[in-house]
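This document starts with one chain, in the form predicted on its own, laid out as structure tokens.
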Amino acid sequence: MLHCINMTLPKTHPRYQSLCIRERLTDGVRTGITSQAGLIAHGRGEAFDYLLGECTTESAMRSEEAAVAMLLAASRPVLSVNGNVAALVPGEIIELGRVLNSVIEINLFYKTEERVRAIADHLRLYGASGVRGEHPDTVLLPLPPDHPRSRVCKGGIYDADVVLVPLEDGDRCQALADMGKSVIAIDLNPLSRTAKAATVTIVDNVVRAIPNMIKLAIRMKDLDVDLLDGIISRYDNEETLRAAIEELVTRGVAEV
């Protein structure tokens, strides 16, 4: 659960968690972790989260289980981290990487050396080690060379078989899928290009999804590979996205 950093607000306030998220992101802009454009992206996701009731839905929980099974069954799992993820769930993404024995790589759309260094330093404050992306041995994804997120690390995203890409852009998600990688997206918009291109789409807020995945990973990490494969094979992303849209519409109509 999030806690507000620089503001006095009773936890009984009905918008407490939402306001804490906003504060962490705006504080991230001040420290160089998040970008101003990232605030706009968050605002768009916040609107969808409001329609979802700001809770993990049944379809999201199914996606989170399938995602964890996929990461546990992977040979080279990688967790991709951008500024918003680093600002909102730094300790949680590190803990998830530890439970999954997964590489963490920083990858940014609005990329500068200063931002990458700030995020790496921020993650280290939460106990991270061996984070990739700060001094990348870069290789190109099948994207235009000038695409901001085309450069990734050998031994990281480039060589991964399964990649978790919270808060991803559609072009890179599609490029990763085209390379034959299994891509897990966390995206509150079930209609986005990212949601449609991913192998598994978690329609949930990252501040709920990552803690949920940690709990699932701890519970599932000793499962036989055949059981993990069974969970993965039963998962249907198109069906799950349809269910997420129905959940959005049903709650939206109920609120009216």
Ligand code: ATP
Given for the second form:
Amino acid sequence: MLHCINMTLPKTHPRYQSLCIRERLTDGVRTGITSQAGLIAHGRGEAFDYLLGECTTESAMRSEEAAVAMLLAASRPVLSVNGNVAALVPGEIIELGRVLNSVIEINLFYKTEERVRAIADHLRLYGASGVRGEHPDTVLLPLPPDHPRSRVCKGGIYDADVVLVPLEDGDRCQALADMGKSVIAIDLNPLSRTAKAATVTIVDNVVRAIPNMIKLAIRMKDLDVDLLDGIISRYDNEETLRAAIEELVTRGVAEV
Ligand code: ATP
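Coords for the form predicted together with adenosine-5'-triphosphate, given the form predicted on its own:
First the chain shown before, then all remaining chains and molecules of the complex.
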């Protein structure tokens, strides 16, 4: 659970968590970590989260388990971080990287050197070391070189076999998949292009998904590779997206 930094709001307020998330993001804009467009992207996600009842659904839990299995079985796992993730779950994404022994790379759509530096500094405050993305040195192949998100790091996203992309855009998710990578997306919108293009889509809020994944990674990290492969091969992303939409609709109808 996130807590408010400056706002004085009773924890019993029905929208406490949602307002704390908004506060973190507006604070992120103030400190140069989050882009203004990131606030709008959050708005789209927030609407879906409202319909989901702001909780991790059964299908999301299955995706989180499959995602962790995939990251644990990977040879070169990478966690991609953008301005919303850095503002909302900085400590948690670093902890997940540590448990999974995974590279962390900053990759921004609305990219400026200042914002990349601000995010890297922010992550270092939370204990990160060796964060990549400050000096991306190559281009993601299926994207035009002038695409805002085409520049990535060798030894990072470029060479990864499994990439976790919380809040990704559809083009880049597709480009990563076209390069033969397994892509794990966290996206509250089960209808987005990203959700459809990813190998595993977690329809959950990053503020719940990343802590859940840390717990799962700690629990699963000593599992035999055959058991991990079994979890991965039983997972079906299309079926999971359908289940997520059913959960949205069922809960919405029950509320009326
Ligand atoms: P696409 O190109 O995949 O169709 P899009 O254009 O709808 O995506 P973007 O603006 O690129 O979306 O990214 C925002 C996405 O991130 C939205 O789909 C939104 O649901 C999701 N999102 C926003 N905030 C969160 C959050 N806290 N946790 C999980 N997902 C979120």
